[in-house]
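The chain below stands alone, shown as structure tokens; this is the form predicted alone.
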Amino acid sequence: MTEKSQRTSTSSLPIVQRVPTGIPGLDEMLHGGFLPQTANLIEGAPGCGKTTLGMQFIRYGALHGEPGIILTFEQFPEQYYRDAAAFGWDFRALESAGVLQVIMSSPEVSKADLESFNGKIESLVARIGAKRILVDSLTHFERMSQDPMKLRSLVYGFLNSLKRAGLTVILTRESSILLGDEVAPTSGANFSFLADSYIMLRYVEIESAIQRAIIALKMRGSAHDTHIRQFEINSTGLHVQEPFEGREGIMSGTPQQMTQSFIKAFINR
């Protein structure tokens, strides 16, 4: 093949749509954001950052020409309100601009709406023209069933019926998990499979100080970073930072052992 035709066969193939976080750092892991209209799981030890990940997300797109819903499951929209002003960030405001909603049901109640025809969430998406969402937790769908096929093939349903109506979805769920290489309990579900990327916040121990790290286990149909990376949640939100590597203390020892250990007990529960 000769230069020329390398160079037209190059720039024949199609460029990847990509959602991005607005999330400093973030995006350059997932080599620009996520896919469309895709599932995203964000999992992770209780307050080590999942909802202001994702509540990050929703801002961004608000503030970039794509509104976003706040589908809570466990929180009153107040508390969005406060949380957000934390940051300097103005839910209200957005509200009031039509580019946001923040709405409080419950899975059984959402689900049910997601499958009748013109439902409200159907209805809200059509009316701020939403094309992201925020399902804060997942948690949550685990008091539908006992039978783990079931739960399954409900979660599944959501997932589905959220991506039809063209949005790319952030769901966060609580993970037992607080530090290092400690086993997760078998009880529980486990969704990642059902999601197209899935991204674990977890807590670890370097030099006898307890800091934050990201990892994106899984990123159907694209490449990204799958380094360990520190993050901070400061003043203006959450800062995912450079790699661990080259740092001691970290887990069970040197980066390699920590890397080993860190996806084992995520992936092999």
Second form
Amino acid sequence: MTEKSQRTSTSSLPIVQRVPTGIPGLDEMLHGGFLPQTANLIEGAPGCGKTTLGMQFIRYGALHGEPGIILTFEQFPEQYYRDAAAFGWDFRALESAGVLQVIMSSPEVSKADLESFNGKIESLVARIGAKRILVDSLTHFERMSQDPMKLRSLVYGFLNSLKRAGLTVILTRESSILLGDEVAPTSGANFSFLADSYIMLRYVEIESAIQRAIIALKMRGSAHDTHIRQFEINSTGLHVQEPFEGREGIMSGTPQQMTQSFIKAFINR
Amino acid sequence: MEREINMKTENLTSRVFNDMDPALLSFIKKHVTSFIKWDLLYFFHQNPHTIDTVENIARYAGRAPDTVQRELAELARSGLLESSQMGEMVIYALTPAPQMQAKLAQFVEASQDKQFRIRATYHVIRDMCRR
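Shown: the form predicted alone; wanted: the form predicted in complex with its partner chain:
Below is the entire complex, every chain and molecule, led by the chain shown above.
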């Protein structure tokens, strides 16, 4: 169901294939979706919607001719079925239809399996014709090594084996803070360099209420919207909305009106 | 005389506890020879696409690795699980054989019934006592 980018229809640029997420607003941010066979990192605080975003991506593919796999290192498959059901998504039915498979494993086993000839995961990819995978979550790789260089190499190999299998990958990673800027990754590992795109989800406090913000910080090989947008999770899933207007310091977690910033910067000096 | 009564009682008990689908009885006698195996089979039925090491499966199942190791190996020998060597790791997964998966599903479904569980428990304990 890979789609052509809109911009290519009006220019002589080469055709750019896209893998739409099916998430309202996000595909517009990504100019049509992710690039095929890329690794796309979604990072954010616990509970801010990383897994929901990933499940929505997998479900959209499953319903549109691109079967998918959820590779979980932590939650039991049952949890995904339950979480999906809360949005009215029947993951069991998709599994029965052979367009979705939830695999539970560990980073070390998945990596070794993918690197072996005719491993179980690759066999499964071939059997169901999988095109998408959600790896939930990359955070678990961090226990494989304390050495950031070694860890980076391990993850690099893992991502390449997924791409080699023809999969477009969403990787989730938990950030350690709930609000505001993350000073440095907890383990010293920075996986954003390894990913082809890097999307950050954040909680922000605006007028005494917690809201959610999303930004695409990087998208290798493609232009993308660089606005910080608000998003909500309702009964049908994740919806990306308009950019935050007239505010700055959004990613600090406590944005302020731009006018206040101007006053601080230029008047209260 | 007393021996005769004991034998009669045992025969009666066996008859009562053997009163189940022969296919299920055979499945229990062949595969469910301990309560840990029962737990593990239930786990693999619920999570049929688990591919992992003894240590991780033990963690998922809430058991000690030492306890689970032998049981997993026996389930692999009896054909319900597959084991493979991956570098230094031994990996276990549910057999992809549809016939075996169907038998497991039948067992798990039957286990929802209390009377079946009582009968199955009798056979598991009997098998454990014999070992």
